[in-house]
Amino acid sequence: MHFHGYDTGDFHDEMFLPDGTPRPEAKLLVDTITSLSGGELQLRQKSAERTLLELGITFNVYGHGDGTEKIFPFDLIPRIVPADDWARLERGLKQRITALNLFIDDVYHDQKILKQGVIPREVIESAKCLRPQCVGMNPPKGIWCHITGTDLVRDRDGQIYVLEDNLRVPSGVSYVLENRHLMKRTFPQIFEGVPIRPVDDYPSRLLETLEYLAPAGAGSARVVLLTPGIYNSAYFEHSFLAQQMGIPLVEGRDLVVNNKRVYMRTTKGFERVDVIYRRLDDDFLDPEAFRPDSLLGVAGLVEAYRAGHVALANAPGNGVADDKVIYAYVPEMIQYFLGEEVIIPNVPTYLCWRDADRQHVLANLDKLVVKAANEAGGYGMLVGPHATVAQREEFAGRISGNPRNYIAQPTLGLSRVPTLVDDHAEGRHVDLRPYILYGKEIFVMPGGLTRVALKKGSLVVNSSQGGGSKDTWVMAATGGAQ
């Protein structure tokens, strides 16, 4: 298989220059793929898919008619990020997460950013994920967002933007780690010849981040991963990360609170728990503090957290900064809290609660992407140019009925990466979700989850909407292969 006839189109291609020659960092990969005999790359692709199935690397598709679990679609041709591009992205992500953390702390304490009118008070007070229960809370070490997945996109002109922040319970990092293992098995010679930065240390860094949060005097910290259970769409990831970190995977029924301390039921009796990496939303965390009908959480957990006897990652209430309307104000947060200009800009965003913005959006629905403030997974979204008249009319009604809940953005020409289609490569649109850990210091995983829209022409990369993933190779600035 080779790239003869590959068309970069009217987009930024992550592997080829507009004249069709490989970018310098991609040359060895292109040469290696081109040198394969006919059908060899397809055989390696099928082998990778078989491995995914054997390892149980799947995700659940809610409401799908032909079964609940599917392998996470994977494409063998990776996305390559040059070292200098990555250095800037890393600085920008650290800047962003620092400001977001200061913003969340301010919202639940002094609210200086609201009092000074930098962000309108009504925007914050109407946020769906604002948690009054968290007012005055002081999370361990002052950190609210320990694990973040920030979605980045590159437009036609090569400019990289932040598309959205995922601060509540971001998922997908297990696919990053498994994709890398698959690629090392498939192209071992490339990893010997190209300085690709490693991602394998993520579980150990995640564990270090969690242990850093343990209450003072805890000694050897007992960390657990709290999952909603086997029917959750990301259950594979929950079990994978617990296994990689060597910590217990627990459900709410495995934990109990006594005297404002959390204990885990074991075959040897009750054992103290110091840190909980929770993979369920605030609403279900504690029936005494949030939804009283939750059967997934632990009664009394928030009280134990307030008392400082257990740490929670991510901190309850941090979803206030996950709101796509509040996202629009992150550049102002960076200026306000850090006194800096934003390094990675936001996508230009229209806020439908503003009369002028709403009128513009309603008049241009055929050109814009409209998103609900708190939906994820590609749901609650309208891609205007690809929508029917009826779909646009329905969204116009939704926007008019609840303007605070909607934002709109221009339809970006997302960058593309060659993707295997039968016996040849075609360009498919991608985004990138790097993972950021905030513990003793801020660590940005070199790479992240490259999600790819496998349907020709589609801009929707979510797995629930027909997307897949690729390995992401961040080039090291110096040194040998990793």
Contents of the next structure:
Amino acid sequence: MHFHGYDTGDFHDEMFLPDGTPRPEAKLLVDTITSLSGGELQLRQKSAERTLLELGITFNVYGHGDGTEKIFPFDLIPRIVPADDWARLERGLKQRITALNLFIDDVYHDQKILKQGVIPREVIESAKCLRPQCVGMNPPKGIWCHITGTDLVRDRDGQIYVLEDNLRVPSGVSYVLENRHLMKRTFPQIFEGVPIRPVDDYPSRLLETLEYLAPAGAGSARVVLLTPGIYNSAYFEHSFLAQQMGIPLVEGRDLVVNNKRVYMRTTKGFERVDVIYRRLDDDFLDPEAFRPDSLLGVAGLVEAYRAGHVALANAPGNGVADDKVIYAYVPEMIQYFLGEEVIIPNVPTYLCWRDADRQHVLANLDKLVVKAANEAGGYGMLVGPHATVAQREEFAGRISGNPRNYIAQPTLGLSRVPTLVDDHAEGRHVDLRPYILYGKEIFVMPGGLTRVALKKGSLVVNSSQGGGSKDTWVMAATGGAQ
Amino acid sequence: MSTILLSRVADSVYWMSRYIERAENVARFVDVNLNLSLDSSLGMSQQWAPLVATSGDFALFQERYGEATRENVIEFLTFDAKNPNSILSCLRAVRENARTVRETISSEMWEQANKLYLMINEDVQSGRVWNSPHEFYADLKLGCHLFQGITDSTMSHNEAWQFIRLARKLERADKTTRILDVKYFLLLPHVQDVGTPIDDIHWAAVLRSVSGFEMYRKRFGRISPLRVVDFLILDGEFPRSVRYCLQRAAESLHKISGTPMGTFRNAAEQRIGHLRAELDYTSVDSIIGQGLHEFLDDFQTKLNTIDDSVFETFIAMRPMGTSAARS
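One more: the block was the form predicted alone; return the form predicted in complex with the partner chain.
Time for the whole complex; same chain goes first.
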């Protein structure tokens, strides 16, 4: 397949320079793809999709009756991250997680950052995901955000920004591992000679991170993964990670709390549980502590956690820092806690509770992206330039009605990667979600989930809104196997 | 670290295994009947109703279809989604159960469960069930065997695997008694046929439906109803004979609990022990003397009580503080 006529458009293309020549790190890949006979790439693409179906690598679609499964569309042309970009991202992500962890701990303890006026108190106190139940809690080893999946985007000028932090229950890492596996299975020759950093050790790293949290004296730690069950959209990932780590996959009904200790129901009776990697939102975790109508959680779990008899990853309460208004203050947090300049900047953000910002936002709705402070998955969002007048008016009403709940950002021209469309490649917008583990030390997995908006011109990469994914190749620094 | 097994997971692997065995058996029954019905001179072309009786879902069938034609029965047993024991429903249940225990079984097992389900859906869509029924059922049987082979060779023979084997053997014992029950009733009334080539063909068909024809020949040579009954119930070596299945099921049950064979510490072990002793010390003459149907009926009821006590002993959710399966 050739790339003649491939148009990088007015965007940063991750594979080609504006003049149409491949970026240095992509040269080998472009050569390999170019050398393929016509139709071969499509054949492999079809075979990859068939494999995904046979492997049952699917996600559940909400609102389509229960149990509707779809494969997460996969595009065979990988996305490449050059070694020097990655080195900076890795430093930036470590910096960010360190500061965010200190921030969350501070919010639930001394609130120094509020007392010193770095972040307005009312912003924190009005945050929907602030959990009063977590005040004074001391998670094992002082770690709150054990697993983070930070969303990064690159604008037209090549600048990479943090779009969201995702400190609660980030998903998608299984697709990173499976995408790589799938690429090797369907397209082995494409890897030849390219110094790609491996991602396969993520489950081992994750297990280490979790075992590190076990209460002292627990002996060999009994770690489990708590899932909402097979109808959850990320169920595949839950079972995949449990399988890869060799730990039990449990549902709320498998667990019981007795005397502030957590047990699971086994064929031989009740067995102690030391660490829970929970893939359940705070709200559903424990009907006694959070939503009383939750049927998915475990009554008494938070009490056991507070007593230090069981560790939870991630810690409850992290959602406060995922609030998009509070996100805007992360550079200030980094400055305050670490005395450093932020390495990966935030997307410039207008906070609608500020009068001046709000007036600007309302006057420029056709240029901005507006987001609700606590929504995810591409919901509660207005992409101004693509919206109708009626949609913009509706959002203007919502913003004026509840300014605290809305932020706005300039519409970024997300970078693009060539993506297979019928018999040729076209540029499609992508983001990047690397995964960060915070245990004994902070580990940034050298790779991540590249989500791609498959619809032409679309900027929404979420799987629930027509997004797919690509294998993500982080290049080893030179001196590797080139 | 010793592997632990969640009760919920034990339940799921157990049913996954029962359903794959059930799917295979239904495929066997239908396939053999299809073969027989080709020989219209044998008067078998109208014998589709007994097949439904074998499955134990005759009432549901009558309600949904009425007349037991070839097409109706094949549809009901193969891909009627409203029949919980159709092959399609069984394979869906296999897949759903496998999906909830993907972390416990091997990836290869999950993949095969998934492929089988995709296969039957595609075959129903494409009409292959009607165009090439023998190939279709042969592929199904092969697919089920493949699943069991993959299970035995990719999964540790740990507690979860013992539940899988326990379920497979209990289901198989049940199915062998059912086919025997129905065929015996169907074949016996034709007294004038006894000892004739027609009788031979009928009994050979019974044996073929459990892949037992050749092994029977090696053991007994000539076909006789009594010996077929003997072979399918009491043989100690044929893998689909009832007694063989019970022996293996008991072994798995004891492996799970750690109780030595010949003793018991829970109701499941006690009941399977009783039933085994019964088979060990009976003879085909006394079975026939008691009445084959009565014997099989009683046997199926007892198998069900074993199933119930497996659930009670290992799976039922009991509140903390009450005694568990094993202290």
